Each structure stands twice: as structure tokens, then as C-alpha cells.
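Take a look at this single chain in C-alpha cells; it is the form predicted on its own.
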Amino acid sequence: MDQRWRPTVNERDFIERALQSDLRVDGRRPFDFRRLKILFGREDGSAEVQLGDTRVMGYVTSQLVQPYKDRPNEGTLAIFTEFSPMADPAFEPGRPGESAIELGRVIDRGLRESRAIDTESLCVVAGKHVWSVRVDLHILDNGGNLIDAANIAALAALSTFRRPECTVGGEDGQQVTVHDPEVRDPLPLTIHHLPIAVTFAYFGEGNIMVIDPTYKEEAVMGGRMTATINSNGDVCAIQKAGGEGVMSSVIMQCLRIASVKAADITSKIKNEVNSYTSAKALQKVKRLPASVPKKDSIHAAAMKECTDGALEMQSAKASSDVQKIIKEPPSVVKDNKQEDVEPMLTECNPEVKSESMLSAGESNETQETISPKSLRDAVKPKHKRKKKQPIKS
């Protein structure tokens, strides 16, 4: 059952009269695109495009397959579309309908026939192993002009896709080894140009045309034409999906308009892809920029100054102590040594010990007159000692 929205006679008449006055229901001019927003997922090769109320998600995968016999040196590129009933009640689950098949063919023709993707770079071993790239397009919300939104989603996903790197080796040179992304960085696809699809809708007898039709305008339009063109102005494909005939002068005017719009959309896609690639590289490196100072730099500098001051004070104190030790008289040091040596000698020589005891019993006056020289004489052996002179009373 077709549950697509059908306008009433008054709604159809209102839309057509507004277009005759160069006005549209959503307030745009006839050749204005709706707001375009491109989002990327966490993994490479996934992108979501929002064109007004239309939302399309693209996801790219790859695998090694055997090439076609007529093209043994080229990889393959395939486009698959999935229409969910959540996006539009007119979409039925199960096998793809006519609109899904048409959408996939238009995008596939614009990408593959224009040689936008270098399929020869996808060859690993000629005639045996090539990379097969698959693009899955999921329609999340149908707000009109699915072709343009799906085309942008496919280009954005292909621009960020990275295939695993592989090497050829073995005894026969035919063994293929696919490396893990953590071992070797994946490789991007070689994209020569970006073919942009621009859809025009015709009203009346074909003399009124608008760009990027909405859901309601598609229900009223009399015909549609999609021109796939790149930023250089090269026409990659043209799709006229039935309806009323269009004059050649109108088609040439549409191509000139599509060339300008394609350049704007191409720059938008490239800017978004560059921003995504830069953010991904920063996350991988995890390096703090040199221009950003650390939070504790002031505290660290203060601590360093305090530490340097403390070290200077310690060094100055140590140098003063050394100078003080050097300036002390040598006699003091000598007396200290003699005081330390005297008890050791008295313990070893009992005679010296008895003499020292006798001398201790003498009066204080006698002890004061004893000089270090007489002490040394006491330590000497008996035959070398000097006789003491009696003290005259």
C-alpha cells in the first residue's frame, strides 16, 4: 500500500502559484540549497549528512576478492541502498523498490563511470586479489531530494575511509598478508575528483524549475533531472527521470547552475574532511602543545627559587666553617692530640702510670710549672730522660 503524502488541489495550486512568484514554501529562493551538515562517526569511513529534513548515513567497507576476468588489474566499487520504513511510510521492508534501485544506479553511475575512484590502486595481485569497496547508504529520514543527500554521504564516507595495508610475499610471491591497523597505518583511497549530484525539479510546462526540491515539492513536480558534475565543470552524468520534456536551453542553464553549486559543496566536503582528519591525528598523538603553559608553572618556579636560595645559604655556611677551621691555631690541635695520647700511654706503660700518680700528689704549684716538654721526657725511656732539677726553696 502506497502511503506517500498526496497534496490536495488547494495545496498543489498554492505551491505552483508561489513558484511563479519565485517563492517557495520553506522561504528559499528557487536556486538555493537547504542547510547542509556533515557529521562523521568514530570509525573511518562512516558519515551522516543532513540536508534540511533529509538524513542519510553512509558506511564504507572493503574486503579482498578475486577480480573480474575482463579487468584483472582493477578493484571494484559497489553502491547499496537501504530504505527503512522509519524514514518514510511509503518505504516497505524487504526487497528494494524502484526508488531504491534508481537511487543506487544514479550514484553508482556518477562515481564509477567518471573514474572518480582509482580502481587500479586497489589491485594487490593481478588476476588473483583485489580490494572490493562497498558503500552502504541508509535512509534515515526522507525530507526530499534523496539523491543529492545520498551522493554527498557516499563522497564523505569514501574520503575518510582507510583500507588495511597488505604485503605480498611467500615462496611464490603470491601470498598476501593483511596487516592490523595497530601494526601499520591503513591507507586512504585515491580520489581524483568529487562528482556532485544536483537535482532540479520542473513545474508547469517545464518553464519553472527549482533546485533541491522538498518532500512536498516532489509530490507536485512534473519532472526531475539530476546532473552530476565536479568542481572543474566536467559533466559526469545526467539522469532524466521521466515526466514532461525539457528544452535544451533549459538543460544548459541547469548545468551552469549545477557547476556553481558543485564547487560550493565540494569545498564544504573538503573542509569537513580536513577538520575530521586533524582531530583524529591529535587524538592519536596525544601531545600537549608547547604554547599552552602548565598550571603549576608559577608554583614550580617559586619552589625552584626557594631551593636555590637554601642551597646558596648552605654553601656559604660550609665555606665559613672551613675558613674558621683553617684559622684556628695549631697549638690547640696539638694539645688535643697530646691529651688523647696521654691516657693510652699510661695504660700501656706501668712505670709511666706510677710516675703520673706521684706527680698527681704534688702541690698545685708544681703541677703548674710542668710544661709539655717535661711530659714528653716522662714518656721517654729511662736512659733518655733528663734529670729533674730540684726546686730551690
Second form
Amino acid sequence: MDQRWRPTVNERDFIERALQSDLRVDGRRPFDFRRLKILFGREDGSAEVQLGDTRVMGYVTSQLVQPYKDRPNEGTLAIFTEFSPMADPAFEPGRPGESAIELGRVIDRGLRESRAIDTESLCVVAGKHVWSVRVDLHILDNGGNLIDAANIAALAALSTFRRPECTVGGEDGQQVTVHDPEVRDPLPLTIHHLPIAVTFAYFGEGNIMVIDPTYKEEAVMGGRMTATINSNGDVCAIQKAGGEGVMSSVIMQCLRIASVKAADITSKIKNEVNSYTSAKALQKVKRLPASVPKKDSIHAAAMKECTDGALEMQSAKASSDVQKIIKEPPSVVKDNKQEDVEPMLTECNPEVKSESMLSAGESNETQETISPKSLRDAVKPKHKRKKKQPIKS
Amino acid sequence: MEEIRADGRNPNQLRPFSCTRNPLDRAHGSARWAQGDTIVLAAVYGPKPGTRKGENPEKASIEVVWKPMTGQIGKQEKEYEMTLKRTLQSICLLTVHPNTTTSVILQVVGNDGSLLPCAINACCAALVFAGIPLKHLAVAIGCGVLEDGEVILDTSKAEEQQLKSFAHLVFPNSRKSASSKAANQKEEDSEQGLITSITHGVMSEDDYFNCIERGLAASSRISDFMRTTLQKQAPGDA
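Since the structure above is the form predicted on its own, I would like to see how the form predicted together with the partner chain looks, so please show that one next.
All chains and molecules follow, beginning with the one already shown.
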């Protein structure tokens, strides 16, 4: 059996003939993307994207390095693509082939030259220390259209990546201390826009085109074009390397279709990233010492184990804050949580009650914390509270 | 005194593990094995004709590629590849397909300690899903030795960094015993033996034998899990 899979004459004929009647082998219409699924790993900055059968994993890491001489106050962004032999028996381990390099370059151009990631915010000490962000893209399964899937994986991973916070200090103002993520919250990257790559495949002398080709369609196609567009309609990059000649009117039509698809995919990515980030924030438990400034005392009380002593202490300090802030929510929360609260509390002080209701809910489920968001919850209390009730019940 | 570990487990408690059957489409067999937060994805491409230079053409050869999460391939990855290759060579029936190469590719998806045992388990599952003939399964477990000589199983990354020494052990899977009498168990245990053992750090002989004993007990749990997972098949599958 040959290493490289080649399509048979029948397969080629079938695909081309079906396309002439606007039918694709997997039942899609010519301008439909396959089902997109974005999953995030446990660590910040790791994402796995499944576009139909194609699976790509993106992983982002960062490091403090010396900047380039000609750009002393900008950080660097590097994209490494690994065409793992896991994805396709035709991929050899070791040196990347031309398609691997092309993929890396297309994604790199889309991100770097369109200034999607703000590199100036990655500077710590100009000329000496900057953050270097490294994106590793691992192709796990080649089901066709690797460029689009890898691009989405890179964007998803960059959106959820958090770099450690660092402060410049010391005598000469040059010493950089990098803070542990446990001590200080790591920071997200500044992403201005999301450039989405949309790939078109041309068949039959350039008059039939489809979006998001599968690997069988890729083997049969006459030419390919990738347009990297963001949701504002800005064209970040276009890649058409050889292949069939295509009329310029067709190219313009492709760009218009691409911008519609880009908006769609951008909203999907943003939704997934938001739901992951909010789920992670809810899970995070910050342990603060007892002697914290007044503002944080609400967090401390909400988070600590439900001991009445601690509540009394905190409530005395924070009663005024509690009154101010947790005015509205108790009316919503009290009704449903009365049963939970009653056996746990001994005090009837309304302020303490509302506060300890938060902490009672706390100790009931170890995962749910209201903590870092309790101040923010005050600004939009109602819909946040409502969300919690179905989870708690 | 330090009976409870950092994540609240007992010394003998393993992290929850899971195995996904054939998540990948192109590979002939693939498995995603997760032990807590350590996740490894293994893919197997079935026998390809020809062996590499220097390999014995009268037997099948196994080629292992280890892909870390980030960074270039270095010595650590090469060591893992070599360990896996030797382990898998001892469990596969190499004479069934002589002069062929079976490729096993691993991708580290998450690393929270006990990476090598997780990878070995993933490879074994992937080989089964690909239908490669095996003599028996390989069940791997990581054991750590605390300062007081206590042995903990399935170490996490934080534990491994603090421990004086730890060992990664691979056993063949335990046989299903019709009767669960202790006497029978002991006899079977002494027949089983150890396929692979990689240790880090200094430990006394007694500690090492302790590790083996605990590891063997745990391996029977993992092999029961493997037996149920690897057996589930749609009727009519070859």
C-alpha cells in the first residue's frame, strides 16, 4: 500500500460531476462550512478546534527575551506549525514540507502584519526585556482545509492565553520581577481584531468553487485560494499560489462570501471564548488572608469556610459595604435559598444574612464562588443571580 | 501524618482516568487517555511495508514519534520514544507481520505528572483499537516514594517535583481470576513480572519493592478498566 493516498479515477469523476449540480460528497452546499467545535484545555492558552474531521490543537506560551534591534519596544509573536505524522501518513516527522511552511506563513501574515495582536503592550523594558509569545499548532487529524482550522485554533488559544504579570523595579529601574500566577492574576493579550482565514477550492476550469474543502476535494481540486478577512471587512491577507487561473469577478465574489463567513466564525469564537472565560472565573477560588483591606473583605467572607466567627468579624467591617452593594440581590436570592440558609445561620442580622447566604452557597458547592465578581455582580446583579439558581438547584 | 495529598487523595488513590476510542479519523487506531489533567493522544498507523535501515527484517518493527506540547524535540523526548519502543516491542507479536513498520505517534495534550505511564496506556489502547496483534496489554503506573518510605500512586506534577524519588512501572495486565482467593492471587502475581521500570532519584531497595507491590495492586484496577473499555465494540466489527 502506497504511503500517499491518491484519489481513484472514479472518485475524481464523481466529485467533479456532483459539483456540477451543486452537490458535495458530504451533503453540504458549496458555501457551507463544516461543523465547528472549539474546546479548551485546562491551561490558559490551549485550544482544540474540530472543523468536521480536521482537528488542530493550539498552545500558546510566553517567555521574556531580548527584543530585536530594530524594534526595541515591541514584543514578538512566533507561530510554529507541526504537521504531525498522526494527522496523515504522508506527513514525515522532522523537516516540515512545503504545505506546512505555507500554512505557517499564511497564519503568520494574517496575525502579524494586520496587527491583530498588539505587540507594543508586550514590552516590559524597552530594549532589554519584552515578552515573546509562541504559538504551537499541532495538526492532529487531516480532514482537509488545515489552514482555516489552524487559524481558528491559533485565535482561540491566543484569546484565552494569559501572560504572567511583571513589575519593573530595582535600583536602576531595570530589574524585572515576574509574578507567580497564584500571587497576581495573569493578564490577557490585547487583541484588536480576529483575522479569519476562509479557503476556497476551484474545480472545472475555475467556474465552480466551494468553501472548506475536505481532503478528498483537495486532492481533486484545480486550484485554491485563502482569504484572511476580519469581521470589519478588512482583507488581511490573500494567498493564491498557482493553480487554475480564475477570473477577477469570481475572486471579488469569493471575497464577499468570505467576509460574511468571517463574521459568522468570529461570533462563534467570541461566544466560546466568553463562555470558557466566565466558567473559569466562577471556578477560581482565591484565598485571601484575614487581614485584608475593607474593599476586599467581601471577597474574603464569601470565600472562606462558613464559620460564624469569621462572618461576624467580616460583617462588622463590611456591613456598610454590604448594605450598599448587596441591596437588590437578596430580594431575588432570599426566596429560593431560604431552605439552604436557615439551618446554617444563627444570626438574623439582615446584612450578615445576605453575606452569609453567599458564603453558605459557597460551602454547599465547592466549585461555585461569587468572589472576584461580587462587586461586579452589584452592577448587574439580577441576571447573574438568575443564572446561578438553576445551577444551584 | 501526611496521609492526605495535595489534591485530597489517599496514597493509594488514582486520579480519575478515561479513554476515548478512535477520536481521530485518518489514523488506523487512536486513543486519548486522560489521567486527571495528564492527557495523551496516541495514534497508530498499521503495518507499512518495509523496515528502516538497521532493523531486523524478520520481525515487525515499531516506530515511535513523541510530540511535546511546545518546544523542540530534545533528549527527553528521544528517551521517551526509546522507552516506548522497547515496551511496545515486548507486548506486540512481532512475527505476525515481518518486514513491516508500525508507527505510533503520541501528542501530549496536557502534562500534570505521570506522563510516561499515561502515554504507555494510551499507546496500548491505540494498538488495540487499530487491531495490531498483542501478546497482552501493558498497564503503566507511576509511584512516588515519600520521605518516610510511604508510597503514593499516580503522582501529579507538583508531587513529582517535591518527591525524593519516583518510579514509572509497566506491568502486563492481570489475568482474570475465576476465584478471588488470596492464595491464587499470590501465585499469579509472582508469574507476572515487570515489563519496564524507570526510576528517578534515590530510593532504597525496600522502597522499590514496595513500589512494585503497590503498583501491581493498582495495575489490576487499571487492567479491569482497560478490559471493559477495549472490549466495547459494535457487533460485526472484525
